[in-house]
Every structure is written in C-alpha cells, then in structure tokens.
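Encoded as structure tokens, the following chain is the form predicted alone, with no partner shown.
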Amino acid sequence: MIAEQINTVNTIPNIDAAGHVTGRSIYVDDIPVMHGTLVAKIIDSKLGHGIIKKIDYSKAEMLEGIVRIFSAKDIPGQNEIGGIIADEPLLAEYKVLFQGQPILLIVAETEDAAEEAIKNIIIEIEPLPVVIDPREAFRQGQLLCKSRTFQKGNIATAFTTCKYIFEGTAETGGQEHLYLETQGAYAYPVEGDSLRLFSSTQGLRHVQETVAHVLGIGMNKIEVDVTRLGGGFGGKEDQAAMWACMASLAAWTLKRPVKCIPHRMEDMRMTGKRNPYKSDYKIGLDENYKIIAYEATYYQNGGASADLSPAILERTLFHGTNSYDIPNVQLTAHSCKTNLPPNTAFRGFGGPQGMFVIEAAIDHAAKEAGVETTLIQRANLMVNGTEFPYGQIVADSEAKHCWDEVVQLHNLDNIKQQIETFNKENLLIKKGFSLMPVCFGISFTNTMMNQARALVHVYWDGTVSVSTGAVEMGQGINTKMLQVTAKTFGISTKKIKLETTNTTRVANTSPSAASATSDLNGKALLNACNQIMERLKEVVRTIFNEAEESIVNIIDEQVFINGVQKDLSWNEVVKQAFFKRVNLSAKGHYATPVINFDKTIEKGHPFAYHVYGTAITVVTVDCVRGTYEIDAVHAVHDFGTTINRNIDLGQIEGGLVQGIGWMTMEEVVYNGAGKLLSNALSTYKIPDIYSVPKEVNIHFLKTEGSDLAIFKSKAVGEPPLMYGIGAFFAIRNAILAFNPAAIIPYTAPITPEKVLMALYSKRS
C-alpha cells in the first residue's frame, strides 16, 4: 500500500505492537487460571421461535465432572440483560425467540465433560412462525421501539416543484464482527462477597451493572478489569455482558473461578451482527440537478430484542443525508422485531446504512437523467451554514475541500479517460469508478454518555501511572493516551505506565465506541495531568522565588521559567513536591460541552464536530466470471491536527477495507427458519490480502481541527468505513459498461454471484 510521506514529529510507534507480534499480549483466555477453575458452556435454542414445553437435565447433571446446570429459576437477581429496553432474558424460560438463544448453562470441571452433558439434555420446544424479514415484521406490527422521523422543510410542497423525481428501494446486509478474540469472561470470587471479572468488553460499566442486576447485588461488589481486546468493532459494546453474566452467575453461586469463552462457531451463532436494512427512497431535483426534496423510510432488522438497535436507528437518521445540503427532508425509521439474534453495534453504528440509501438515490437519479453521478454529488455538497435535518448548523464543513482536493490530486479527468480507453479496448474486462463523500458526526448521540474520567499518580521517583476508561482493542488508544501524558508533563514516554482499564480506578465509564474514545478519555486525562502540573509549577516558583505570573514549562524533563532553562529536572521537581507534601495524584473529569438533543422535537446539536472526506474508488470486473478487483482507492481525509499519523493512517486503511468487505463479499445468510448458514470462516468471507485494494493513497487534508478533539486531532475510528460504500457503485458502473441494460438492484453486498447474474441480465 502507498501512503503519504509520514512526518516523524508525531509518529511514536504503537506501544502494543511488539506484544502482538511476539505473542506476549494478554487477552482473557491468556490469563493464568486459578486452581479449581471451572468451565461454563451455554446450551442454546435450535429453533428460531417457539414455546418451551420441557427441559430435562436430570441425567446430564449426574455425569462425572458436571458441577451444576443453571436454568432461569437459578438466577438470584433479575433474569434480564437488556441495555436500552428490558426485553432480553439471560436464560430463556418460557419462550425462545431466535436460534442461538441461551436456555441453560452447564458448569463443569472440563470442557469435555460439559460437551458430554449436552448430549444428555432434553429440551422440547413447540414451534411458532419465524419472521426474519423486517418489512414483514413491520406489517405484523412487530417493533422494538417507537418509530422516529426527522424533518426539515416541507417535502410535500417541495416535490411539486421538482423537474425530476425518482423512487426506489435500497438494501444493505448484516456483517459479522469476526473479531480475532471471541467473546469471553473469567470470573472469580474475592473477599467481601465480591467478584473480580475479566471481560472482553468495550463497555465496562454496562458489564458491571448488568452482572450486578442479574446477581441482585450492588455494582460496588463487581470489579471489571480489561487489559485489551482482540478486536471489538462494536460487537463487544453491549453483547459482552451476556458472557460476563454467565461466568459471574456460576462463580458467585459456586464460590469458584469460572471461565466462559465460546468457540468461533458458537460465537457466530449466538451473537448479533450489523443491522441489515431495507429502505425506500424518493428524491426530487431541479433543472440544475440541485436536490430539492428527499424522503427515505428505513426498515431496520433489529432481531429478537432491542439491544442497541434503537440507538443505531437514531444514528441512521442523523446520517441520512450524508454530506449533502438538502432543503426539504423527511426521514422515517422503524426498528423491526424479527426472530434473529439481537443485532448490535458495528463500526459506523447505523450511519453507513443511512448513507448507502442517499447514495443509491443520487446514483438512480443520475442514471435516469443521463448525467454523471459525480455531477449531482458535487453540486449538492454542504457548506458552512447548512442545516442538518436534526437542527445542527454546519460550522466546520470540509466537504467541498476534500472533494476538490482528491479530484485535483489524482486527476479525476485522467482516471475517467483511462477507464474509457480501457473499456473500449477490452470486451470481457471492464473498469468502473465512483466518488464517495463522507460526513460523520462525532459524539455519542445519547448526550449523557459523553463523559469520561482519568486517574493519574506521579510517584516520587518521577514515574507516572495512568488509568482511563478507554479500552485498547487494536485502535491504538493506549499509544495516544501515552502521548497526551508525555506531552502535558514534558517527559519521556518511558516514565509512563498505562494501567489496565478497571472499574475500581475509573468508575461509570462510557464504552470505547462512537469514535469518541480518544476525545473523551484524552480530555479527562489532560484535565488530571494539568491539575498536577499546576501544583508542580507552583513548587518551581517557590524554589526560584518567582512571581505568580512567571511562565513555567517542563520540556524534555527540564524546567524552563519564562523561556530560560533552569538547573532543575522533572525528577527533582517531583521529589521537592513530595517533600513539601504536595498532592501528586489527580482525578480528571471531562464532559463534552455544547452538545444537546431534544427527542420530543427531534432537534438539537448532538455532535461535537463532524469528520469529512472523499474517496475515489477504481475497480476492474471480469465479465466472464463475475469476479472483481479493487484497483485503487484515493482519499482525502479530514484528520484535523493528527496526534499520531501512523496510527490514524492505519485506522483509515482498516476501516476502508472493512467497509469494502461489507459492500462486496461479507454476506450474512439465514434460512427461513432463522438458522445461520454463514456460520464459519468456510462460509463467511472477509477481505484478505488478495481482495484489498492494490493501491491505497490517503492524503491528510490541511486543516486546523476542532477544539473539542484532543489536541485538535479528529476521531478516525468510524468515518473511513463509509469510503467502502464507493466500491459498490464502482462495481455497478463497471457492469453497466459491459451491459448498459443490466438490472442491478441497490442491494449490498454485491457479491461475485450477484455481479455475474447482473452482467447477463436484461430489462424487459
């Protein structure tokens, strides 16, 4: 891959990289087990919907090595793990709602013993009708929450003034998280009727409170600790709580250590995916191809219970118009209850699903009107002063800057000419391209969650201990927190130790999600470090008899007063502060200012800032086989003032490839009975080294950034995934170059099978 030349000023290596490549990094399953540790195994439903008529495990519990079998009646607290809505039992009691729903928990001395017990358990379920399609669920009135609508202007009136009006449907599939480390938890009892719990989770607070709720005890009795995750992508934001509850229920009851970690196929079968959507759109344009009105209705497949679907639905509405300035908008979303595992957070959190629909509508309009899609896209990009359908006013738009810069840098006219020439000269191989603009809001849309804390100790030898609520899951947050500390104190990173994320050191954490982890935890950490620095500066002024207004800095561990270096080091200042009984610890707190949202009127200012970008995608399609290659992706991205270019670049590349996978090859398939068919790596395909773009060029847009971003370094976790949407439209355009009459629904992923069928389709 090719990337812009990296400036070494802010490129300290990822501090976790050496541990990863040498196998020394510790995950839940690597923790040395205590003597007497038991294994917990979940018995899940083999039917997608039905009434439980009989559960008999009397024979199984008598087998050698079986310690206990738990059912719903054995839960000491509440049999409920729903995060937003209380609609999800930990263990099914009367009814099952999806294949993979937990019914029993076997606790055994060994996994082999647990597996043997499974063969001796009888569960009889009376089948009920299974619904897996969200439109059908909506027709039956099966909703997980109240439907919502965002409005701006008057679409009814606006459509009457449009020269062009087009209507259609769009569909996006699910996506398996396929984190390298499966879900899992390890729990053991400690003194004081308490539990210590190691969990593979992005959301420690949710795990802590859910376990406490299930056990019927206070959150202070549950200590949750996370060193790192082997990937999360949103799949461990809420759904990690179920596995933690299983291990904790057994450990609490039996007073022995218990580990509950599923195999890959168990994980895939029992967990929810990215929410699939089926959507309708209507778009109206004037004679200059300005979009005058846009209407969309989204049918979200939420699965059997709410999980995070209501919040995901909301973010779809927030991103329903992507980067475009549209004066009249009406977006309506329905969260539909189906007999599938509860779908959940996935990188982008509903935003990509909304963006795909508006891009499909624009592409549809362009093809029908006989103009290039890029013409309509560029003509409608937002500017400062644009009002989003949810009421926030654009104040930081880089939409046109990103578009124009990528077009100029990579000479779009030349790309188009090369593609045209290639397609004329090649009968059975065709190329296509597309542009994908991105505008993504940064903050949790639940305002309450935009808060964080950090705990910092400076020891009297000058070394530093840092605890935050951030979870390292491969995104480099540990490295960025190290940088914030080192820069604020003016010391070497070698003096700083990052502690595990732990609920006894940092309480009430928000999940590491929503691309807000660096901003929230970084700002809280900055607050804590600044508290200590102010005390140390006062110590320096006292030592040198300096006035209060004297400017004290510590640079490279040396003291400067009013720009003049003094014969005093960081270590000496800290020691002097300790002798003077100065507090060398601080608890920092940060709550994002300005943001607000009123759901009663669906208006407000929900985002701290937005991230912008535009990507050009070029593809080649083999028109005999239906296969395709991603030749290149060129992007101009709004990083703000990046704190670490290498880590941010890695996030862009990873997000891009994950988005391409969602759009092209990652197809989650259930049969009519709700059974997952794409249930293993042999049946579910993710991008490998041969399917990623041959060339990736990421250009850092020169921009100041936002004061609400840590050191003005904008969030990079989720925005790049949306660049992958461009692959769908580039492939679609290559198909049309081969067969202009091809029937190509706006249905993703556009797999090789679908490409092959489209290549030889024909409109009636």
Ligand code: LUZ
Contents of the next structure:
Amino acid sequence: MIAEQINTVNTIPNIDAAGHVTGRSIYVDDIPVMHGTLVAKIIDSKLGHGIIKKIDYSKAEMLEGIVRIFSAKDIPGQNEIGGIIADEPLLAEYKVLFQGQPILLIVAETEDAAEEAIKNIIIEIEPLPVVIDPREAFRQGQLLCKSRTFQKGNIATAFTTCKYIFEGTAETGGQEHLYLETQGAYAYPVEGDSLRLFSSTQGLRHVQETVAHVLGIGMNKIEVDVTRLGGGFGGKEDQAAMWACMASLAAWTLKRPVKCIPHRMEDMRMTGKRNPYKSDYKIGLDENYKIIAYEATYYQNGGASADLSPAILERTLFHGTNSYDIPNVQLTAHSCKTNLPPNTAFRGFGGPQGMFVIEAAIDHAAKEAGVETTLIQRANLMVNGTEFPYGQIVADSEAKHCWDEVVQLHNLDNIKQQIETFNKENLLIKKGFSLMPVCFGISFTNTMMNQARALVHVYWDGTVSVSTGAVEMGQGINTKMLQVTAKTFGISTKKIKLETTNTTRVANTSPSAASATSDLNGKALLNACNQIMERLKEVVRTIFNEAEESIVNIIDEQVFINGVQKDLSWNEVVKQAFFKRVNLSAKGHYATPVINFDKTIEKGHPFAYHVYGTAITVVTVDCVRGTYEIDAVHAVHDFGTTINRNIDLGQIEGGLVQGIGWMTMEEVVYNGAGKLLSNALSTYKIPDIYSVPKEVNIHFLKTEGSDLAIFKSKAVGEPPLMYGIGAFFAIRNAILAFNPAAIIPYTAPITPEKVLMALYSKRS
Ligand code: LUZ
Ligand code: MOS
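Same protein, different state: after the form predicted alone, show the form predicted in complex with pteridine-2,4(1H,3H)-dione.
Every chain and every other molecule in the complex is listed next, the one we just looked at coming first.
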C-alpha cells in the first residue's frame, strides 16, 4: 500500500512549472512595491588593491533625487561581515582589496538619479600591488585560514615501494554562477524598529544574522522571507547577505522601503565565483597499476576575504581521492588570499576541484605507463570496508556497480571499436572518450549544520499549510515537500499549500545547500506530519471505539481501520479533531544521526551516506578549428529509490551540463590589475542548446537507497556536476588521437583556443 502510494505521488510534475512558463512565479523584483520605495546602488572600487585617500560625495548628495549616501561611518552596528570569519567590510573604509568591492551606497528616488550622482563622486585610492595568483599569494604568506592536511597510511615509505611514480600539476578555473535572477533584496520598515526583508538567498539565517549585526540589533527584529530564487548554485548561499545588508541599512536608517538589485554586469563584477585551484600531485603505483600512494597540495584562490572558502577547502580534502581506494594518502590544502572578489560556494563546493586533480594524476600515470586510463580507474575503485582518508569506513559503495553497469549497458568495447574505426577513417576529425566515476558525500561537512525544521498547519476545512527551512531555487524542493506531506497524510496534493520560506515560521535554518535540503527538511516535515497523524489516528479510534492496537490508515482521503474502509473522510476526521480541541499544528525537527567529525585529528564520520555514479563521455574534435562537440554522455547513477523521477533527471541533466561548461568553455578571466574581463554574457560563454551533449542517457541504478535519505531517495543536487569532468579527458584523448605528441596540460577549461594550440603542439 505504502509503495503504491509513493508510485502514484511519484508522477507529479514540478508544481512551479506552470508559474514559470506563464510568468506568474514571484521573484524579489516581482513583489508589489510599497509607496515611496527607493533604489539603492553600490559604488564599487575600480582598483584591485589600494589605500583610500579621499572620498567626497558632498556634491552628489545635493543632487535632485538623492536621498542619502552611506559610507562605512554610517553603519550603526558592525561593518565586518562573513559567515565563517568576519573579515569582509560591508563598505570599505581604509583599504580596498578587490575591484568591485563596495565603498559607498547611494539611495535615490530613481535609478537615473543614482546614475547621475555617481558621476559626481570623487574617490581617490593609492594603488598597492595586486596579486591574483594563489601560488604567488602563498609565497607571500597570504592565507585566509589555517592550512589543513588529511592523512592516511604513510606516503613517505609507500612511495619507496612503488614501481611507477609520476608528478605534475593540475588547474581548474573559476565559474560564474549566472543564476537567471541576479542577487537582490527588498526591505521595508515595520513597527518596533524592525524590518521585513525579501531576499534572493539560499541561506535565510545567514542573511538575518548578518543584517542584525550590521544594524546592531537582535535577529528577532529582522524577518526574512523568500518566495523562490531564479537559481542559486551556491552563489546565494552566503553572498546574498551583502545585498540584503545594503537594502536593510538604508531602509532601517531612512524608515523607507528600499530595493537593492544589481544589473547583470554589476552582479558579475562584484560577486565571487567558484574558487579556481592550482594543485600539485604525486601518484605511485605498483606493477598491477594499484595506486599505492597519492599526495596532493591544493592552492585555492580564495579572493580577498574568507567567505565560505575555508569550508570549500575542507570539502576538497574530503573528495581528494574521489571513488578510489588508496592505502597511503596525504592531502594538503591552502586557502590563498588574493585581490579578487571573495570566491564562494558553487555546486560541488570544492569537491569537483579535488576530483579533477586525482583524475589528472591517474590519466597522467596511464599515459606514461602506456595503459588505458580506464584500466587504472577500474582497478582502484573502492569497495565496502575500506577507509576514506578522513576515517569514515566505506559501507555503501556502489562504485564498481555503477562502473560495470554503464560499461555493460553501453557496450564500452563497442564504443572503443567505433571510435578507433572513425579515427582511422578521418584525418581531420577525431573522437575520444573517457569514464568519470563520482563518489560524493552527503551532509554539510560542518556537523552542526545538519539540522532542519518544518511547521505544518492543518486547517479545519482539511487543507494544509507547509513551511520548511528549504528554499525553492528551481531544483523542485517544494514539489518534493508536497509529496512528503501528501504521502504521510494520505491526501491529495491539491489540498496542500507550500508557503514561502520565512524566518518567523522556521528559524535558524541551514542554507539550502550541500545537496542535503530534501533530506534535512523532508525528514523534519515528515516528523511534523507524523505528529499530527498520530493525533488524528487517536481521534479515529475514539470515534469508532477502537482499541489502541487497531491500525488506522488514511488512503486517498478515506479512513481505514485494520485494512477495512470506514465511512469517514479526511475532512471529517479533521473537523472532529478540531471539535475535540486536538492540536492540528506541529513543528518538526530533524538532526542527522550518526555523523561526527573531529577537526583536531581530521577523522570521523562526516557523511550520512555517499552518492555514486559513473559516466561515459564521447566527444568529436574538429582538428582544423579546435572546436568540439559532445556526442554522448551515458551515466549509471545511484538515486536510491527516487521519489520524483523527472525532477531528479532534471537535476542530473542540469548538473552534467553545468559541469561540462566549467570544464570546457566557461572561462573567468581577470587581468593583472584584478579587473574582470569576462564581465558579461558576450565575453563569458556558458553551454547553450547547441553545446549540450547530442545524446544523454541516465540509468537508475537499482539499489535500496539509504535510510538517512528522505524515503530512501538519495540526494541529487551536486553529484552529477562532476560527470562533466569526463568531457575534459575525452577531449584530451581526441587531441591525442590526432597528435600523439601533443602537449596538453591538465588545465581546465579546455577551451577551443587551448584545443587548437594543443593539436599543433609537440613535445620536444
Ligand atoms: N555549504 C556548506 C555547502 O556550508 N557546507 C558544506 O559542506 C557544503 N557542501 C556543499 C555545498 N554547500
Ligand atoms: Mo551549494 S555549493 O550546495 O550552495
């Protein structure tokens, strides 16, 4: 019965779909504005590093339509923001550390007035040297936080026993989030020196507490409300706070409604992106290509302040060995302080950066040893019972299962044969392929963050209101929460309304991030629904004079006792409960059990479970032009028991294409002065309909799923992004088919320009 219900609920479409295609979905800029709403615009630094000598806005402030110009001195509370380390001034006072750093906030009646005023502001900055390279920052001792090392076995002695040892470097670039909806916030004063704040944020608590600190007041005076986001991808996990602080500072001081929403180019130059990494690796193998030792040092480009970089650094370490079982490992990570906007969370959160390095090391070893990369990959996939470098014992490994299934389903031998034949027959077009295994840990690496709450009201007409701490950002979380509620109550989804995410209904939320939103909020919601359900069952037993052991169910809104249908509907039970003065509301709480991590020894059991998968990527490279196409991606993915097949497939496809974009075409470029050159969609290329794989096949691995996943439906947000790494290696292999002596550094993205250079390069 339960299984059937899951299946019927399983088919529901994303409840936001109709609103999105008809333009009725409400984003921050669609909220009806109050009378007298002002606009806030940020004046940002045009220099990458320097000492502020003079700021003069006296003339600008006198202009028509200008209400007020705020500088650091006008902040009533604390100027320093930052979720992990408070090291980032909201408005720069003495120094600027990056181009795009906010210095002043203009509040005006209209945007035009603000633009006019900007021309009349004088800011003098004495330039200092700009550092944008993480290795250079490291040499200068510029670090954002303590460096960390994960260790297993003993690499020093292990390397002495290896038959093959290879060393090299690997680099991955940044990535612009390019959420369709830019950052933004709208704030207005309410009674009691309080604020109501609409923010495009993944993390309501962080916005609420940051605004409270900046204003020097309690969190209880700030109500944050989120309808939905037009995408986040990590870019609004912490960085939404800055825009919220700007709108709030003005609204609270002026006692007027204020909107602060940047244009695309302002958003692109002022916000941080995925952390670029430069890394060193050393890999040692025995005569059977078993990896005996692996050493990596990661230089993370953190930007000018810590933001989430320390946590991202940590996840790089957690995923440094991807899906491989390696007995001796040493991974060291440095978070380097550079004169760039603070880099931040981006789908995968440092995991992809770490995985690229081990894949590069394995590919390097294979090419030098003269064997196929896939041979080394397959020979080292982990199995249950082995230990991750951070101490967690592998208990749920589907690594070989996924690999073998995709190899068999898509007949890898046949693919290889076809590619070989094609490459023999074509002189100037070459194909290549790769396999990319993925193992991603599910839970915030910071154990404390793995908690959530939900508030459910059953109104006495039988309709239901659901609030959770989850933020809908296009990933379909509201649809999944609707399914959890409908299934638990045994009622139609039509009876249920998903409310906005709001700090007065659900407090102290963790951000919707780490792929953990459905699990954490779903389990909290399940807990709330079950509390109400137990009370309703008691009401039913009373009505029918049934003993406590009798089993009450509600299926399709009808009451069953011990499997026998009664003449009593959901609506009637709810009404009866209300008459009997039974509480029809509940607050659910969930904290992931089992998990722990001890940073002093860098060991523990940080993840509730892991998600596995393997993708085969096939590409075609035009060896005259350096352009390429992704022919196909075939993946076997571990969904557990999915509760919504189509939404999960959408997450896989979106993640995959975003990963391919990061690896192949998205190139964040700053010049030596720290100026963002890829500052618009004309200079920053993301995958479009023409650059997606021609064919995508996603297979659902048949597994049970984990009890720590909501209804055993495993987390799906971030893991598929890493399939995109396969595109890099497939393109690299196609280039080698054209020119076996090509020099192709492990430097992503592998743009068409780089492909062209590599095609005609030669090892000396
Ligand atoms: N955010 C965070 C994340 O604060 N901690 C994490 O472990 C994490 N992982 C993935 C994405 N966002
Ligand atoms: Mo994220 S990188 O899960 O906000």
